[in-house]
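To begin, one chain is listed below as structure tokens, in the form predicted on its own.
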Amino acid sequence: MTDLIPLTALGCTAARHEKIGAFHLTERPNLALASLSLRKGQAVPSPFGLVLPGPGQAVWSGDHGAFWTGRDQWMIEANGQTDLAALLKAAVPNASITEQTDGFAAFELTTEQGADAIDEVMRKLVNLDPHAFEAGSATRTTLDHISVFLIRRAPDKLSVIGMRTYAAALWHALAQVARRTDADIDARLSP
């Protein structure tokens, strides 16, 4: 029998990390993901304990997550988490569950530079108000002509979200856009 090894979506066997100046990016392969659908006439549920988040918002309660997708539909995330789907079905039995993680690439872009440094990369990478995208916020949107579901976990802390076919593409673009940006802070912090 042949050994499989499991690679990333980058295709490496560990996390892929770049420091770019003041910015971080990283590859977060161990962030699982089920998709929740309320049947019709359903109550919001609270898996994990966690209060399911209206329509551009995202919660956090320990090792899970979720975000708002659409009208009574949820990304649950966890860390490190293996057959999410399981446990969220075991946790909600009445809904529409479908394991996501597998069809997905998720990728961090932190920074040392604040809540400003990742206002100007937003304002490069995505056609959202970045003042109006505060910690807590998360929406689908396309970047780089690429669908991804964008969440920001802090001031300084940008979630993206993407079909694992295009994780190549997203991680070019975001370490483009970091290069720039961090660019553009030496430039004007230069005497």
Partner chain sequence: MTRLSTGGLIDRETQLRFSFNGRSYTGHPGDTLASALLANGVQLVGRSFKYHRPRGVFAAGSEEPNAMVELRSGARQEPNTRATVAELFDGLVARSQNHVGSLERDLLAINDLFAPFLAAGFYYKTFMWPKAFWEKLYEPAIRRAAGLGTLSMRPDPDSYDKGFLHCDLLVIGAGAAGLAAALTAGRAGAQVVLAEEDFQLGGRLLSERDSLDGAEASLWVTKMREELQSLANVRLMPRTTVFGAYDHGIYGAVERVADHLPTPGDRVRQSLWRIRAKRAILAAGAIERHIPFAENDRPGIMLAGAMRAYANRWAVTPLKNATDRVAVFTNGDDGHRTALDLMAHGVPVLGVIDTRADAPRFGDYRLFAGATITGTKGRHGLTAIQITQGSKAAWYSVGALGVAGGWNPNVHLASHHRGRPVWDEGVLAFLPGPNGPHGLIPVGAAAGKGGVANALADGMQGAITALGQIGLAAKPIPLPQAENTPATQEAFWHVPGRRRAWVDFQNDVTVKDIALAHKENMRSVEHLKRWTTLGMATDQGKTSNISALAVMAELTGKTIPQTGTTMFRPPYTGVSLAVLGGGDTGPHFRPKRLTPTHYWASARGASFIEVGPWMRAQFFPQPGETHWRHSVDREVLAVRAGVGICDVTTLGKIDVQGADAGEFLNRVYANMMGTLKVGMVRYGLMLREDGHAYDDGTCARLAEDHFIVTTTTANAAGVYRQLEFFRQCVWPDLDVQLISTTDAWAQIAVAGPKSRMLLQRVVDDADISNAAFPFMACRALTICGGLRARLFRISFSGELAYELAVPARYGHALMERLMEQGADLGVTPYGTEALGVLRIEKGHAAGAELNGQTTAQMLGLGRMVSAKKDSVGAIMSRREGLAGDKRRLVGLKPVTAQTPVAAGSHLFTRRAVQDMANDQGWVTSACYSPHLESYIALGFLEDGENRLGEVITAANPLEGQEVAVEVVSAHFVDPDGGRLRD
Second form
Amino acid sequence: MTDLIPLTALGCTAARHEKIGAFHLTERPNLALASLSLRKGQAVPSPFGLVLPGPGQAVWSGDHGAFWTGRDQWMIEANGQTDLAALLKAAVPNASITEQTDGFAAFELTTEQGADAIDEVMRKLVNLDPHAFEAGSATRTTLDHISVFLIRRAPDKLSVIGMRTYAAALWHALAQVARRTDADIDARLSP
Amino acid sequence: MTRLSTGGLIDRETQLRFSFNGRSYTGHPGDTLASALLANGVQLVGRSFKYHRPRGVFAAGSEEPNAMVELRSGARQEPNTRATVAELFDGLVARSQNHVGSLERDLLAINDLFAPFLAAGFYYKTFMWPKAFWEKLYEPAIRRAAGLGTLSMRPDPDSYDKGFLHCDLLVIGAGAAGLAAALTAGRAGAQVVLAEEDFQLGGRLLSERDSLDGAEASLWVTKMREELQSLANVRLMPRTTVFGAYDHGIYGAVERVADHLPTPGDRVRQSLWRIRAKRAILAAGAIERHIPFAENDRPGIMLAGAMRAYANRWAVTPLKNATDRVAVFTNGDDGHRTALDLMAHGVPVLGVIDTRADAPRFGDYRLFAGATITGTKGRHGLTAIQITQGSKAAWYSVGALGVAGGWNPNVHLASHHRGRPVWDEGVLAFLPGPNGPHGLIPVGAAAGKGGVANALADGMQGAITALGQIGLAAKPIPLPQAENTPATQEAFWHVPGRRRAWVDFQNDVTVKDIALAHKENMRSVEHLKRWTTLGMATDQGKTSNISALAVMAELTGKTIPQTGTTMFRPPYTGVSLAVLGGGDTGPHFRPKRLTPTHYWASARGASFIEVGPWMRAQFFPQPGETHWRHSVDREVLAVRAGVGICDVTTLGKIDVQGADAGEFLNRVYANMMGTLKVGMVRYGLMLREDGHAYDDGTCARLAEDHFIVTTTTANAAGVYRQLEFFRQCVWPDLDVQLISTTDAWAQIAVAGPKSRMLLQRVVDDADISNAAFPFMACRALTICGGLRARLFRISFSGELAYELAVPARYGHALMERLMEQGADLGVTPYGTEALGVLRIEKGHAAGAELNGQTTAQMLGLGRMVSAKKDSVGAIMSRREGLAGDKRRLVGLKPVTAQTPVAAGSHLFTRRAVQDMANDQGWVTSACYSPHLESYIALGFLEDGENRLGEVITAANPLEGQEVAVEVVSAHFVDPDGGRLRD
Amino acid sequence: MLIPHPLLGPRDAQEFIYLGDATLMHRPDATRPDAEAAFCDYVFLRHNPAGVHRELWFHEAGDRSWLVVTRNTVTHEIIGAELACDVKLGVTQ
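Given the form predicted on its own, corresponding form predicted together with its partner chain:
Below, the chain from earlier opens the complete complex, with every other chain and molecule after it.
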């Protein structure tokens, strides 16, 4: 084990968490990522028992998950792995595998107000129809000029995976929208 | 006070205090600033743009031309706000604008006396000479005299937001037609957005006395609002203006989230919505037009429909004294409704002046049939009108006059996308034409189908049709019992006469001005608009354009449809730049990319510089260093003498894998890449297909089927896009996969003669001796007790150097470790400035040399373009014009070492005339070299490779600089490259 | 504008980068005798029709696919969109 101490994408040793009204914004530094691209003519594999999903979709099974990122290309997720690419390469030796854990920062936005609050946040964040973006949906889009993967892990849980070097800007954008959405919900609830 | 004792949709129990021009008044929730001013008997609210004529409230909505005020104070001061749409709140502060001295005694009212000289075109003709006077004298003076409100000149303290909505049906306008459409679609389960400009739903239903199901219409509106609010699939958006229709069913809208509050609190002030609607219903209603007649612009004269709205919705009249009489001037039935409504409220009515000889009578009031108004009196407010009936003219004292010239369907949005409205002789108005935005269906009054019963039915049917087009079934909903009031009128456009009759109030355009424009040969309506400025003010001529067209048609002997309308373009009403600017200002205006060592550099006091989206450490000042050059010179010398470390993560990194990866890279790089041995790195040059140099970097081969391509920081995204283009569009038969990994690795340059010594202290057990790990070697290894890393022996500085890549999260700790381990070696962090100096000293090309105008040959890399294979740009690089270019990258050294050379200077032979014909090239990069103790530069010079030793001139005529420079090798440092290989 | 992505459905044009005429997919054969002239045409000559145009769009903020979009340049009506690699490989028209 190296004695170097890693920092999260936000520059801390611990994951950041912020409660914003009814929203919780959480950094997930332990989400390991590796991309899997099929070689020409390669059949679609099932790494870690995952049924790799079609366009716009994500799947999970145990500690692993996968979401579609392009034709014949997926991002594989795992909780807490240190060298996911090596494990994935072992599982699918013929595919093109690239370690991506450190390429991205993963943030999760959850709410105590249910799916509608996540829908409302999405309306301020991205140009995607929240009704068509149900649990299990995943896509890349732009958010405040930042290219991100958006995954709806549950009706009230939205994952935003953005380029690591944009982490601080992305956190700012998410926290600000959560604050504004919370203020909107408050205003609507008060007479 | 002219507040009526009963009625109105106002909360009489609650008092709101506000001030206008420093005087305090009160109003009620539900009031606009305009209705509250009228309730307090304030008729005079502003001055006109050009003649500074006294003006009063003219309309009851966003079409208002006159009642423009400055709202609020301090940093929130907002000019040119229409009092007719400003919601009253407690503590509101408003001021009139466009006057010098008090509103009542505006000194610039003198302009009105000079009106005969100030007709349309006056400015164009008068202030032409001398030309130089325009910018310095005329324009500022005219702008001062004709300015509207003033800006606070302070930063806006509020925040703004943006968002995206997706719906099946966007309903624009929540009057009778819009509510029927929204409810029909809402009950059918469609995703509906209902946008209403007003703060209340209901549209004209709130302003008329029509009954629905035998009861007040507002009761039905309340019921509708409650049902719509209860539907999860309907989004109600009051205070929201849909201002533009864009391609493919995209609409722009501004929601005024907090304009009606003293301060927004924790909410945003306004929000910009981009609405993607599969279909849209335009239920924007109609805007009333007036009839120009002599002296028709006095306060107290307003649209007859607005007068009804003030009486019915706000329980006020535009009278100064409640006992004064009101008259109505009309060319159709609609004006009579105003008289009837006012009478029902107990307001004294003189009668109705109807231009029609056979005008019908609808109630017990005096009817002047076949009559017109030919004059008015009253300095700051209407006191009398002259009614002319046949040859008889007589004066009548009145305190207010309603003018009803007919209703113009609000075709604005339906006329975006170059859709042209179509004249309908039956309703005497332009209706939405067939070529407007696709998927937008106008209904109700906006489609010329006025009358409550018509509007309700049309709105419902519009929704059924719209949803049917996208495969959703909607059922008719039960509509309330309603009637259509009689609405016949005649085509009567203006009262002819010698005195001025205003058409466009805000811009002071009269019938005479239109006649003058015609005389000046302005034949097209677009010319008329620009010559007279008609319809060009903040109201965009909403109440005046059609009257002007009719007058112009009459003058030209053409019909109104032959005359045509001007082009309609977004926005429908003004949109603040703040809301278009979006959510963030200041440091968050643009998202920033932070390198993996950003916080480390920041803690060391680095000075940062923006490089595209990146924040990069520019240099690391030390105590006692008072000038950036002190720091940079120290950093450069430390690298040349010992070892320096620098974060170079920003360079683009692309993972290229696949069986054909080598072949693919052969095709995209000018030089051979497929022959590269595993474990080695090669410098690579990419050309554009037109043969010019595009980007350079290194390419490392980690395995037979696995390469890492690096790009310059600036071109990282562009090179990736280009590689994907060739992979997908040109050679999709190759087995290649691309993944960008720029962010995944913290890449640290370790440069200087002691770099190997430093690295040996952190790598675990790999042999990185010169023999085992020579120049241009690369390998995966572990460092610091098992951390996976990649080491590349490449050099940008010309020294023995490496780049060490670790997973990004370890970048910070790696820097700390290198600093600890290298303390005795004098390890020095360096920034982009030193990086730049080091590469200029070594003669390495960077962005300034790869500017898109240079070729491989010019860069001295001509032999890199392999003749053994085809690659992107290879064929075109051999074109005569490119291949024959004799300019070459050279080093330039000032004859006196301490004379700076400016990048961008042009190169000339000594004593040559400095013009384009004698231009010999240009300076691309320049810096001070602490190593050579001289300023140095790189540049492209004609026949440069054969001119070493010649002294030429680097000229910077913009700043009057001229420097004698000696042409030298671009490799100022270690030209043989021995240091790299040791 | 909305680009009807063949895999992802309609996506806002803001997610895309526009390149231009889809004839750029047909890079000339560098071994033909008139290669330089052919490349000059390929690089510099474009039709610029007022009407139906086949053009290349890159889904930069999406799945990084290049699309061939058939668009009417006058009305902005989009007649169709296909993956460029399928077009090139002859999988689709």
